[in-house]
Structure formats: C-alpha cells, structure tokens
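In the form predicted on its own, a lone chain appears below as structure tokens.
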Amino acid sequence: MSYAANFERMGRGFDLAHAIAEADRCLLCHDAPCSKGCPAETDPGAFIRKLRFKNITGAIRTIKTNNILGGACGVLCPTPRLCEKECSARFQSLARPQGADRPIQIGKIQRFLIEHSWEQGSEVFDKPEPRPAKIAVVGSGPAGLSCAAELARDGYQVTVFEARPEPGGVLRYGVVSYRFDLQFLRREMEDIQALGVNFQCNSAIQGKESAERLLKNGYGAVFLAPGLWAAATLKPTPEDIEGLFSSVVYLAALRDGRLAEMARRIQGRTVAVIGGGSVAMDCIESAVKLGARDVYLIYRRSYRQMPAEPDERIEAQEAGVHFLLLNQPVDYVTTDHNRLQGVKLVRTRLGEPDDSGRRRPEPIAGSTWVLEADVVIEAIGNRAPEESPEWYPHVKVNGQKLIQADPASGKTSAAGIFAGGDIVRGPALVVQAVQDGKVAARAIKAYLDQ
C-alpha cells in the first residue's frame, strides 16, 4: 500500500468570500494590538483593514512589503499565541477572561491574500535601480531569504549560497508536505527570485575562514544564516544504530524523494519519537500517516510543559499516538548487529524550576524500564556543527557555538559580517528568523552607505 497520498498537499485555505467575511469581523482598532503581536512587523491591522474595505491589492502589497515570506508565515506561524492572542475581538477582561468572541483568523487571511496574489498575477514591487554593491547571504532559510529580498528590492546584487540541492532551508527540508507543500514554497520562492536574487545551491560555505573569504572576493557584506542542521542526540555515533534517525534526517527524507524508502521502514512497525516540540509533533503524525503499527511520544516532562502548540498535541492524540510523559530516555537496546530493539527509559518526577521556568524533571531511582521499538526518531533539538566556528574565526560565538550578534542590527564582532536566524537564536520560529533578516538588511544598507 502506498502512503504518498497522505503527504501530497496541505489543506485548502480560505476563499475570497470567507476571507472577507472574517475581515468584516475586525473592530478596526486605531492602534491595532495584533500588529504589535507580529514579530516580523507584517502589520495585520493594516492588511485586514484594507481587505475589509475591499482594497485587496493594497492588502497584498502590505503583506509582501513587510514580509516577503508572508505566505509561509500565514501557514506556519503559531498565530494563536502571537498576533491573534492580541486581537481585540476577543474582548477579554478580568471579568470575562475567556473572551466574548473569538479572535480574527489572521494567519488564514494572510495565507489567502498571498495565494490570491498568485492567482491574479499581482506584481507588488517595481524594478529598482541597480546598485554596484554585492552582498553574500549564506543559507536560504527564512532569515537568509528575508535578508536577500530586502536588499534586492533596493537594487543590491545579492547571491545566496545554499549547501543543499534546493533553496528553502527548513521550509524545504524540515516541514512535512501536508503542513507546507512544495508547490506553495515554489511560488513564494518565485516572488523572491523575481527581485533578482541569485541562488547558488550545492555551494556550502565551509572550511577555514570561508565566510571571511567572501569579503575578500568582492562582496561588500556577508549575512550568515546557515541554520542548525546538526542534530542533538543521546548517542555519540547514532548513525551506527540501524533504525535510529534524527528528526533532521527523517523529515528531509520525506521531502527529498525518499518518502517511499522511509515508508518501507515505518509501515507496520512500532515507532518512538523523543521530544515535545513542534518538530516532534511532525514526526509522530507523519509516522502515523506512513502506516506505523504504534507510535509513542516520549517526553521527560508533563503534558502542560510541552513546547508544542496545543492544537498539535490534540491532533496527535486524535491520530492515536501514545504519550509517554515523565519518562526520560537514557540509552538504546540493540541486537548484536546494532539493530534497534528498544529504548531504555527512566521515569521522572518534577522538581524545582530550571532556567526555562519549567519544573526540572528528576529521575526516579529504580524505575528504569524498556520500551520495545523498531524505529526511534530523536527530535530533541538541533545544534551548530562542531567545526562551524572555523568557518568564521573572527566572529564571536558562545558556548553552544551560536554566533553572537547584536539583536538590533545583526552585527557580529567581524566588520562586514552580519548574522541572524537559528545560528544566532537557537531553534526559533520562522517569523522570528524573517525579522532577523529584515533587521540585518537595514544594517547592511547603512554599513554599505558609510
């Protein structure tokens, strides 16, 4: 049986009538709190107001001007805890904490407007006057794309260097198709390429002083946004265990032509996913769609402490996933030929809060047990490659090898080198990476104009 159909396309968004009806619920706040709730300054208060008054072209232009990845953010952003949380339509008060109405569905309106612009062939940006300065962007994830687009709109010659065969970063290789399909990404990429951005794929900027070398090769500035593609793991050499995958490898396989191969590994087997964030939710739900016999989510804290969005957790439970909470993996059980047989777990209890503000999981002595599993997917975070500081030796990094950059400008300790996205923040939201790219682009323009 083929499970490819489960991964083909994400669900349909709003149509015109639905989007206008939702926009008509807007209270037209003078100082829209929803706009303040958007980390990328997409300004939902402005584009919803324009849609309400049937200025659809103006609404589209507002989104694309403020956020070149407005479509991706409309689909992937956790809007209930960002812009929609601030929506005045909720009428929340101390006397009515649950609110009197529901917030405007801002993300769905935003997605509709971008898709409508593609259907209508809307051209948002005028062709800029070309500038002689060349800028290198390392990485084509949300931060790199955002920075490249902002600079190209002002006429700068921007080249994006991408290590993988296709551009898109985490949007291309880290999100399952039923949440964000490749056709949608291609249309968003076409908008960026139309600005004149040049992409060089299969072009990793790695090796000693490779980033600084770009400055010597004629680029006036460099923006580093390579993302975090090294996976955290329980074992020092996880690739030696057959049946053990990192979320990076697993999710990429579902997007780069290896879906059938992964389906053969998953179908009819017991799968365990370690982690409690949105990436873990993608892994468990996709394993269900691939026909796993049983899927377990292993998380060392409690249900309420999981960083995944509430709707993601509920969807996973409705899909039949077994949640093993307050259990911490400590090792794997394998055959003599290093074939995975199970996960060794220890039960935990919650102690005092740690640096994250959540109560720390503490192992319970004598509670070790083994969960039998054929496949395990580790979704316990990503990190910078061990050798990455050698690629930009004059750029300061912290103990986790994340680049230290000024959050107000993206400037690093090396003149002409800026940085943003996960390589600075650690794993974060797409919308935050988009804003990092915008902030750095402004600083790069000021730097080149000196």
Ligand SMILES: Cc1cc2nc3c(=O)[nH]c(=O)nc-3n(C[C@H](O)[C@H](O)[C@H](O)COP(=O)(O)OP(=O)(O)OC[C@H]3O[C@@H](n4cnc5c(N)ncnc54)[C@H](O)[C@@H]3O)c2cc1C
Second form
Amino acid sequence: MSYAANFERMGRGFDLAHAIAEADRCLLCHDAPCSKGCPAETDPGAFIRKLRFKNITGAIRTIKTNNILGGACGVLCPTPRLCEKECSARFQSLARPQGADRPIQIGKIQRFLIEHSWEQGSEVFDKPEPRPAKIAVVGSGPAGLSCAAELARDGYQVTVFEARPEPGGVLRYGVVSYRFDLQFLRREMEDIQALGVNFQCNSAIQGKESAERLLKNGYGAVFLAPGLWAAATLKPTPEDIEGLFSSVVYLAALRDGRLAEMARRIQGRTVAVIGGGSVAMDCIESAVKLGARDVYLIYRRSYRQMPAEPDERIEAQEAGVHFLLLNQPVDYVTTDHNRLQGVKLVRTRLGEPDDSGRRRPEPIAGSTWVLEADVVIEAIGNRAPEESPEWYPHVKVNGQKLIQADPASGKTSAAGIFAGGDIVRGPALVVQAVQDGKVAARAIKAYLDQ
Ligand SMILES: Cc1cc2nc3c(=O)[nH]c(=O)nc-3n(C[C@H](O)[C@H](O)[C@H](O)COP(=O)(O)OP(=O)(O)OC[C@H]3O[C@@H](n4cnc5c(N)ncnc54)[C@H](O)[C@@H]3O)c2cc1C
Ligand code: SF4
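Having seen the form predicted on its own, the form predicted in complex with the ligand:
Every chain and every other molecule in the complex is listed next, the one we just looked at coming first.
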C-alpha cells in the first residue's frame, strides 16, 4: 500500500453484530461506574443498556444529546483511563482465567452508534423555536463546536469565527488522518451545521480588543475557545533552519494537502522527534508511515515518565522507532547554508522530584553528543500566542497566557465573556473541551436570561 493510501482513511470500527455482541457482555450495572468516568457525561451506562435491548435510536439520541462530538470521542478518547477504566466488567477478571475478561469496549460501541446514525439518516434533534439572542464563538475546535451546538439546539443564533479555512480545530488540522479522517469529521460537522450554526472561516478574531468588541457589535455573549496554536521551541528562531519543523506546522501540513511534500522531505531520511507526549507519538508514527529510514524519539526523562498513552508507546516501539530516553536536546547542528545536520544532545539522570511530581532530569556533565538527523520535529508543547491577551484585555490570564475561567461555568473576569477548552486548561483532551463547551453554554443561557 502506498503512503498516501496509508494516510487516507482510518481503520474500520465495529459493525452491528459486533457492537451488539459487545453490549451483550455489559453487566447493566445499576450504578453505571462507566458513566461517572466520562468527563463529558456522555452516559455510556445508558446508551449501552439501550443498545443491549435493541433500542438503537434511543442509544444514538443519548450520545448525541450529551455529546455532539460523540463520534470523535468514540474514536479519539483514551478510554482505558476514562470510562473503560471504571467498567465493572474488568474487575471480573480477578475470578477468571487470565485474559478471559476485559472492560466493555465503550469507545468502539459509541463510534459504531454514531456511524450507524449516519447510515440510517437518523434525525436526533427537533427544530427549536428561534430566539433572537446572538452569541459569538471564537474557534471551531471541540470546545467551540460543543458550545455552539448546545446553544443552537435551544434556538440561539450562533456564529462561530474560525481563523483557518475550515472548521474543526485540532480535529481538522492536528490529528493525523489514519486516526481520524476528514470524511468522519465532515459527517460530524454536518450534524452541527444542521442545527443552524453559522460558520465564518478565515475570520480570525485577533488584534487589540477584537474579542471584546464582539459584545459591542450586537453579540449578547462571547465564548472564547481558540485553543493553543503557538509552538514551544528549543531555540527562539527555529524556522530559519531547513529541515526543522514544529509539530504544529508538520501535522497541519499532513492534513492540508501537503502530504506529498512532506513525504519528499522524509522518505529515506533520518528523522528525530523531540518530546514524550501523544503529539510526539503522532509525529513519529506518521514519519514511519511516510517512509523515513530511521526515526528517533528524543525524551529527556524515562520511559515511565512519558505522558504518551501506554498503547501509543508500545505501537511506536513495534513500528521500529528508536527511543533515546534520558537525552536532552541542547542545540542544532547545521551546514553553512543553515541545513539541519543533527541535534546536539546531553545525557541526563533523574534527580529529585520537580513541581510536576516527576523526578527532574539533570544533565550529566561532559556527556554531550550529536545525533545525525536530516529532519527534526519539535513536539515539546503548544501554547497561547504571545499577544493573545491583547484580544481580550479585561479577561484575566495566568503567567502562561491561559485564560482564567470558573470551571463550573466558564465565566471569565469580563462580564459576558466565557472561555473553555485548551486555552483554559492547557493541553487537554477532546472530551474535556466538549464538556467545557457544554458547561459554558448552560452559563451563557442563564446569563442571557437574567
Ligand atoms: C496533534 C494532536 C493530537 C491530539 N490527539 C488527541 C486525541 O487523540 N484524543 C484527545 O482526546 N485529544 C487529543 N488532542 C488534544 C485535543 O485535540 C485538544 O484538547 C482539543 O482539540 C482542544 O479543543 P479546543 O476547542 O480548546 O481547541 P482547538 O481544537 O485547538 O481549536 C481551536 C480553534 O480555534 C481557532 N482559532 C485560534 N485562534 C483564533 C482566533 N484568534 N480567531 C478565530 N479562531 C481562532 C483555531 O484555528 C482552531 O480551529 C490532540 C492534540 C493535538 C495537538
Ligand atoms: S460499568 Fe461496564 S459493565 Fe457496568 S454498565 Fe458500564 S459498560 Fe456495562
């Protein structure tokens, strides 16, 4: 299979028979611990019970009512540490032969039900009575989409302003297509558009007071959900070095019709990815799929301290990625023409715990060495743009320029302005952004009804 075909589509999910067979394993727990494990209150206990009793329409309605991005969450949620971690079926294994039991595959059932609703053309929501109040949503990632859908379902006039040419946030311009393809996103977006949400793409709300000005321009409330799109870098001006990319630029290129260009740069080359989180895992796996000769992962702490999910780390190892643990990049080596040649690394050892509670990596004196590399991708974190506080000067931000908002309502320090998603939490999960959008939508309704 060519690399392009590798990237085009994500793997198939459950079919009806498989989903029902999996639901039949459910213990129908009265207290449904799985439901308590979902940050967006998608309520797996309820939709699995409905599926089990063949009420498929009801199961779909439960998901979509609670989580407008139920399909995306079914595919992308790290369920082993959320709903599936709480599932009672997994505890049965104590009394059974090893491997005989495991949690219900909740994410896969959820994905199936949403795909089934598209195949069947199910209509989940009734048309609401229109209300005159206008609300502006800044950013069309999971937080913005969830807030917009929740308000539109109640008849509010919602306009989503999106800086990029197409909506979806990280779902559109971040997550690699073999994990979440454009077709799937398009279907999920259609469900939101059918609610009457108005999207204005290529419309960045930036510049002095631009977000606050929306209130003066007739919007009753504003929900800020611009996410984190500025890349943290090892050196202040990395874009000058040919062969050096931030994960933001690299992953957006893969999603933006520039797959062939990236393949040309990576095929047969040595690629090093810096970072230990899930974004770094997307970068290394995609580099392998693009045909890199060797892919190195550089991480300054130990394997156990890596923030990436355990299954992602195992998959990377199985794909043949070389893990350079306890190595910290300090500089780049380039030719006279500023073409990347390698990364200068220093070996580290673990010292006392730092603020994060993890043992701090300490450089070992005299242990510097150079890893030769043709391409380096920095996946060392995303942050808010430096100037973003100017867009909303009355909204309190912290030292990292993250917006300070009340977790129970999304309220910021400026009346009528609410916020949620990564711009409040820092790098988080799709399902958490969905919940922030819902919480803020409820608070916006209360604010407008005052
Ligand atoms: C590469 C990658 C892979 C990930 N994989 C997963 C995963 O598998 N599972 C998971 O649960 N989470 C994953 N995450 C995390 C998850 O995607 C984020 O937590 C989530 O998308 C945050 O949603 P958001 O709505 O806050 O922001 P975003 O998704 O970042 O969306 C913000 C939107 O606002 C727009 N915007 C920015 N500034 C402006 C402006 N001034 N005016 C108008 N629009 C603006 C942006 O263009 C963007 O479309 C991943 C993150 C990354 C980066
Ligand atoms: S916890 Fe597991 S077994 Fe119990 S209701 Fe939820 S999915 Fe079913």
